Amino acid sequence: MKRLLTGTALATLAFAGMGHADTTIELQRFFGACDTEFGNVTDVSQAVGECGIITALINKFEADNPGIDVNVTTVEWPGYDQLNAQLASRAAPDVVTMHYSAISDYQSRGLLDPVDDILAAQGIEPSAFTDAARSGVTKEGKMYGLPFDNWTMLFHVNLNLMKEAGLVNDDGTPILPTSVDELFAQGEQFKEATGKPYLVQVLANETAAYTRALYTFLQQQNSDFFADPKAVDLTTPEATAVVELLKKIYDEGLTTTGMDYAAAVSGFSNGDGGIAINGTWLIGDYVAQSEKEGTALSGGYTVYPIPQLFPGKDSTYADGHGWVLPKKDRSPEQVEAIGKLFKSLADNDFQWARTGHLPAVQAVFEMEEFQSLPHRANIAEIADTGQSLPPEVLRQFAIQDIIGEELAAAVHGDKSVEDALETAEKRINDLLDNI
């Protein structure tokens, strides 16, 4: 009886400790789940890639903030199907990762709370962020999301291949195509020496990567398809010429093929390919494996933006993440809490500009340790060629699943190039007139 009755007292006392020592957070996010290795992480440094930063952040935020609880839910990327269900059910995180191209899409429904007064309570001010990281939030004059990075579309080069091609500089730089004839040359010369395609892509069960390469080569053709952000016009000679592009380098054999997203991440880190055409959130890992002995990318890794195959201006799509508040009721504590978690993101966007992404907070571009990091000053170009689509423009990611399925079936040769642009077209601008 002794024995029974202390251990009533003990639970009694823990569940009376529980009922008011935490406030809680209730946050939900995308970019994996590595607990296992970087769940107990909270020294930020120590941590790599994406899930790995993002997981050590928060591990660091609550260890110092011990009266402060985030409870975080990994949705498989992007995670707006389940958002769209949890705020149908009202049962919608407190914070949410989102997207740039999404958010008008939540705003437009008054579906998200702005985040102005909770920033100007830390003391943040929005002129801290860059200009393409601010824009990226802002809607109707009001910020609807913390920014945390830009990321873009990259040619990450396997410089130990392209060496073994003859493409490479004296200074040990690689070659990279200046015009749609020169890639289709080097591609050639590549596939002669090494027997391996010229480019490791995303071709299978994947709509974002066509979409993105469409939406960059159109940008350096000076093509303002989204002239009318409620109309689309891809029956262009600019946008046929790209399709027409990614279909040649299918046909002709320069492109991995078959291969989803995670077959050619690792497709690249094992030498499947010369260059991979991928995010900028993959710098991180593949710097890591080039300083590790006995792998494909060994002392042999480098970076850079797409090249300008087109005639017109150097340029490449570009969008980014942020921390957006789905509308609900929250107390007064976990208001105060959310803008702790937000100034220590925004003060710790070093860390996450670790993987690659382009830091959302201006002054991480001054700072010495940023500027010394592998390969940024290759990239850093992207901060002024970067460019998204229309704010305007909803339905973005809608509008990229549709893209991508047509252009699929034409680089797949299951349509022809300019059935695959008018059918994209069509249904595009029926979705935006319906909504």
Contents of the next structure:
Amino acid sequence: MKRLLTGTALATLAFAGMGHADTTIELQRFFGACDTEFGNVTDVSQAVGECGIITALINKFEADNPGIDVNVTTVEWPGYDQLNAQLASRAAPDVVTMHYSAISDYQSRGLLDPVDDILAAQGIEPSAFTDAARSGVTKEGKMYGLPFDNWTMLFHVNLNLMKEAGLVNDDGTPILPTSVDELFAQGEQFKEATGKPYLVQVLANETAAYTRALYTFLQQQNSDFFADPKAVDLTTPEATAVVELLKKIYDEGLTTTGMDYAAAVSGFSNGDGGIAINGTWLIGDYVAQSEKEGTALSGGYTVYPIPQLFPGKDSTYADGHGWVLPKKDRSPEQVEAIGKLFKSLADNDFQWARTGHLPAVQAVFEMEEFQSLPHRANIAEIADTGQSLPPEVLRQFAIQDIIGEELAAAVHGDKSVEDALETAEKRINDLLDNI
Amino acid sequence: MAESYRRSRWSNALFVAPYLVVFFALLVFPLFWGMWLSLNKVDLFGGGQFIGLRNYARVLSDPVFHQAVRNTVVFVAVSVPTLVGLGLFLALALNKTTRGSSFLRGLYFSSSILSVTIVTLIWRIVFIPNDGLMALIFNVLGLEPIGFLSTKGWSLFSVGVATVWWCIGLPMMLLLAALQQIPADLYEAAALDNAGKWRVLTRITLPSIKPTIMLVAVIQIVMQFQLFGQALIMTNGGPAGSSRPIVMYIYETAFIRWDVGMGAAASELLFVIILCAAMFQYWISSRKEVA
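Pass me the form predicted together with its partner chain as well; I've looked at the form predicted on its own already.
Shown next: the complete complex, the earlier chain at its head.
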């Protein structure tokens, strides 16, 4: 009986050892939820769009690493409210998606762990990343996240409508403006020929689009509006010129009006206008639609960077996505598992670049598969012309909201351009002054 | 009597202790903690520096806060009478014991069980330009569609429509319950006196349910001053802040700007505004009663 009991106890211990729990990584991300469509996909090449590809990438990582369990929580973009609440209650997840423009806020409050050692343990050199991507996550000489991509706003072009308007070259490329005057001339030509607005813009219930346009066109005029990271300067002739440009586009009926983000994305798909000003992340989806029969984009889609309209320099506002580690205690197994996850994400950065985002890993640019992706040659220059705000500028999302709100008021005629810019400057400087 | 008094022991407090613990932990402590935060320069993640009333001075001198207060007061001034009036109308119309009225009561109440996300999604489909229901109706009628969610004035109106549709269930049910408490013999007596429908309504029905109307009005004032989700999701407070309510101002200040001290100061001001509005409503009704 004694032997039986001892044997049973030993067997139980042995089974308990064998049944050792997986290492779990709590991962929190935006990019949407699409488990119904891609929940079981481990072949990443079969996935499309941001949501599909990131879901498949995590699935593949779990399949390749049977001892590691990744618990994914999907949050509404950008998800910082949830993260703030989690950090405040000391219940942050292990790995979180974060815009490069938001990393300074968290790093400066000591809320993030550096990742240099984790990357080094996996043999990932900082030099493996592009300058833009690496600088996006580097603060005070340390990397505070795995760079994943760079993104910017683009001109998504409906070539079918542009042909109708006579705005296509003989080689099939669209005729795009190279100055403010050309923008209005071509916009009028398009509107007269097609009866539709030239631009499809996100002008309702949204602040980011206005702000990114302002930053882009200020950069094109060499305006150093954040010379002092603690005080913005928007009461300048350059800023006035940008807002007057946006307002004239609206006043002359060259843009869709009243569309929120979702309406603008589907509006361009439905052929509501010639050029959608929207992000890199839509390239994959629009390419897929152009390859289908019977859509407004069938056989007639291409994409270019926002053209240089001001005679300063060719520049476009750019940001990026990274994976950061909220400050918390982690077991060595968890740290190793996160390292493996980062390695997998970096190794598969080409797959992520299929979304339309620019790769963070330098080597992907040299890959034949990447170069043969549709339209990537058109937008490759963004690697050089993309420019973010100075990293010392804190609360960039709050600033974006203030600028977007004030510019929307000016564009819709609720405020004068000067009043909107003055108010935006005052509100932003009050915000930065009280951090 | 003295014996029973002596039997009353402190240990009896254990029976109410669970409730008191929750009450103090979730209501009293946060109330005073919020007051303390409003006197500090503090972000979401701790620390803090006592700065006296400076956060209040900043809030009170902020034009964005003034606009949010105006928006909220207008919203409450329009939505509360609408909710009370419409709720009373529905309650009077459905105060019957037929199957049809039971079905309609359920139908009108059903919107109240939806989450704010679902409600705003439904009304977004109605109001969004191009493919929205209102845009389609305007197109069919050959009229220029209105940007309900992106035009000054219309955006707060659209949020109000969604709110009334969402919140109408509770006033209707409370008033219906009150109507069913009115003794039937009052109506019999009125019928014997050959009183008209209007006279019955104004002399019997409304005076009998006056305390409930008052209750519904106070509940709705308190609720509608806390407007948030509908405005955030449908209009994001725009255009030009014309549909930003006070709670959204608090949210933006505390959670987007991380300025928890200033957000807490705005919260305390909202608390005072709601208290004053509810007390004013109470005073108005009590005064009439005395008169």
